[in-house]
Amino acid sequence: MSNRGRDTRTARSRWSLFGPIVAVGTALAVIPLWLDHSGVLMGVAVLGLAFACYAIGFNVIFGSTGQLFLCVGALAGIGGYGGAILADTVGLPVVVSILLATLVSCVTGGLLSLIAVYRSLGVIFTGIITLIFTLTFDALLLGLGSLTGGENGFLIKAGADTFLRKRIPPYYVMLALVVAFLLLHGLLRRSHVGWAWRALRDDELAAELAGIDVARYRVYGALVGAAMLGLAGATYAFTEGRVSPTTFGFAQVDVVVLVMLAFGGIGTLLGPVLGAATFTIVDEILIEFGQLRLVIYGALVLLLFLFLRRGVIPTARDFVAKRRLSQASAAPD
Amino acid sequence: MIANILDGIIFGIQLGLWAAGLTLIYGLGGVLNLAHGQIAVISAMVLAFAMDAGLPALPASGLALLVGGLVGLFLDLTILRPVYRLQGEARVLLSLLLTLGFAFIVDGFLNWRYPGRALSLFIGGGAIDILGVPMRRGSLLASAITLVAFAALFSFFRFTTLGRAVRSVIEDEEGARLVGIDPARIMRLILVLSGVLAALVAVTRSMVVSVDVQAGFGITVLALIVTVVGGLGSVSGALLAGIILGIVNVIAADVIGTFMSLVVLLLAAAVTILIRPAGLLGVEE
């Protein structure tokens, strides 16, 4: 390596970041060519991308900074419901509503993280506090029925006549979010923030001793992740035209996102997208099984965590590295 | 007001029982069993079918308790094996994910095979006056059974050698090993006990309201919150937290309505955890 110029090296490293993201974006961009005949399948694909966004946001919070936020659905729901209420009930423009709702979600995530950090709650207690937040959010959705539409949900009138409700454009809007989130996460991982995240993930005490403000970098992670969740939730709500408690429910979002991320590989850049794509397809295949789908889902979760605990991407990476190593030792030079 | 407090206590004793099984296995082995509610639902279905088949309520309930214990044993012997090999937070996380998978399988299967099926044990007879408040016989019997169960639990831990062995493992696993106690066997025993307690939840709950095939996750989540508020690993903490949250819930429901009462209950739980992360009767680490 030492005889290579600095320019080639930065070019190489830039390519190693942008390359996979561009490849994933391109691969996903051609999918509508096969599905555009079916509104239902396009809807499934858009939902799949929304889940990819949620999984990336959760990955920033849990994968990069080790905070188990069991309120992915609730933070996305703040975006979705917030956007819907601001646009329809208050009457703000759609874009302003989405941005404001994203801001609320971002601040909420930051506050939850602040609480967890300053009470020095471990992984499990952070999980339980955020789970309580999720339950509170659900109870409020039902309790404030006059504002949220209660169990029936909220029909969004704003934006109904724009491209957001056409068949194909929502797909590319959500895809743009996926690519933007991946880029942001990838760039953050390469910045000083990423170094701090890696240090505090590996050994929190050592990171603290090395002079890293662990609390601050945790809160950064929560702010970025929660903003991603809020933005994705709000955008998805406007493409769907309706939000209901199950759109952002714990069983429907949090559990699924956790499984997707664990499958792809917690803390990897592309793991969330791989997991979201895989489970969107699996879910579509299993749809004819009705209630039995949950049984198969449960069995998959069991198999996944019994035999593939670290996720597909890290396992595959290890496999490749091992093969390279054995080839190198078999034929030196 | 007295009526509210009495209702709250009755609901709270129930909550305490929901949490007791969960708190024991967490305190003992750092295992968070998210299939706790599903064990209760399996037992409820066994009880319902046994009674359909003509078995009287008492032996049918005994059968349900047995099945609950067997499910606990099954979890210990199968999916929790790899969990025991891990330590600390990794152990809690893996136990949580694996039992969640098991809970999905149970929920999916029961809802597919027996959709809408529910268990309710009807306890006949009129209301009984307590402090001038008429109380339903079913609620009173359920509370009495639950209190007896708690008394049995407390005396088990206080007066029997085995119970003391369990407590010693909760306090100091390494020390317990040094004096010849096998933590793995104690863990198995407690998983069976926790399964029996979950089955008892189904039996007593069905005397008050019907327990349907979808009740599992609701039971688990409330049990989890009561567990944390009471202090992980503390059975008396579970009972105390259950009663406090039960009273808070019933009074809030009376003042501001059902949905918002849940919000009050959740906020009360959150505030307790933030002020005292170890829980009401938990030990600060």
Given for the second form:
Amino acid sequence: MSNRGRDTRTARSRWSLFGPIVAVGTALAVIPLWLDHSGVLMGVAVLGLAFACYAIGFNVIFGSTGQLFLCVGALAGIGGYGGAILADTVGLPVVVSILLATLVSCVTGGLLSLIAVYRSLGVIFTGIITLIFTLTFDALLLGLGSLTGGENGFLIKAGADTFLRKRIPPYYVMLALVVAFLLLHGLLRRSHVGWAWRALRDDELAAELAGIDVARYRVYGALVGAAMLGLAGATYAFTEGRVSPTTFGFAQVDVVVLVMLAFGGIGTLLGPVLGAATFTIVDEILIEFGQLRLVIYGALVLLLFLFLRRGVIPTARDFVAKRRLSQASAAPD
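Having seen the form predicted in complex with the partner chain, could you now give me the structure of the form predicted on its own?
Excluded here are partners and other molecules; the one chain stands alone.
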């Protein structure tokens, strides 16, 4: 292959990764132009980006390595509560508090994965273990009420006089995290780590026979995904200025993130962002229906998954591939 052909192939490969991420980042960057008049809508947009971050982190863990971590909210909560306590109670700088809380969340996710791997737990039992961890985390939040504020949570004083509490800047802070997470996940997918993840996800036994250290690469996935969750949870907590058990509750975070990821496409790069954007908009539209919105929401989710079992992006990709194949077969020789 000539140098020109190799360079062209490399450029196309890079564009196939960076192009969609740049397009998504640019499209999301103009949202404040329509919403900056409303603090409430800007808050909804920031929350939507936070859920996009959660979904990306969960996608790294579950979509890449097949580990069903039902503790997305708990890992994000470690970041949120940890960062807030370190900043307000201990008195550390906000950035240092966020980084330390992220580290704790990362290590916690790695330990959970290590336990699941070396105890040879399957998908269901991994989900049960991590769900128990979520329940334990919730109990700790209530039991350590003097530190965490109990059921009511507490207001975060640190960062109150910074850009993190303004109307527009928090949106771009969370958007920067979304883009950074997408880039990191995309680069990992194209590295030897990504190849190992795909191999063990498709056929764990075949991956082991091929010489892949399944345990190590699963722990890698948990470490990266948990770090994303912790960083997103800590950053969102400081932009919100308040933390409470419902901020990171199982029903409020884990269930929603799972639906978002399944809708967009598990294991796809942009599926988490598509799912987060779609359901943030849908939830805001249905809020006018009061309690009835839960019924409508459930029916909508049911219909979506009946007709889009693999998610929107894989379904669209298969449709385009079939159209091209049919057009190629119908073309004259």
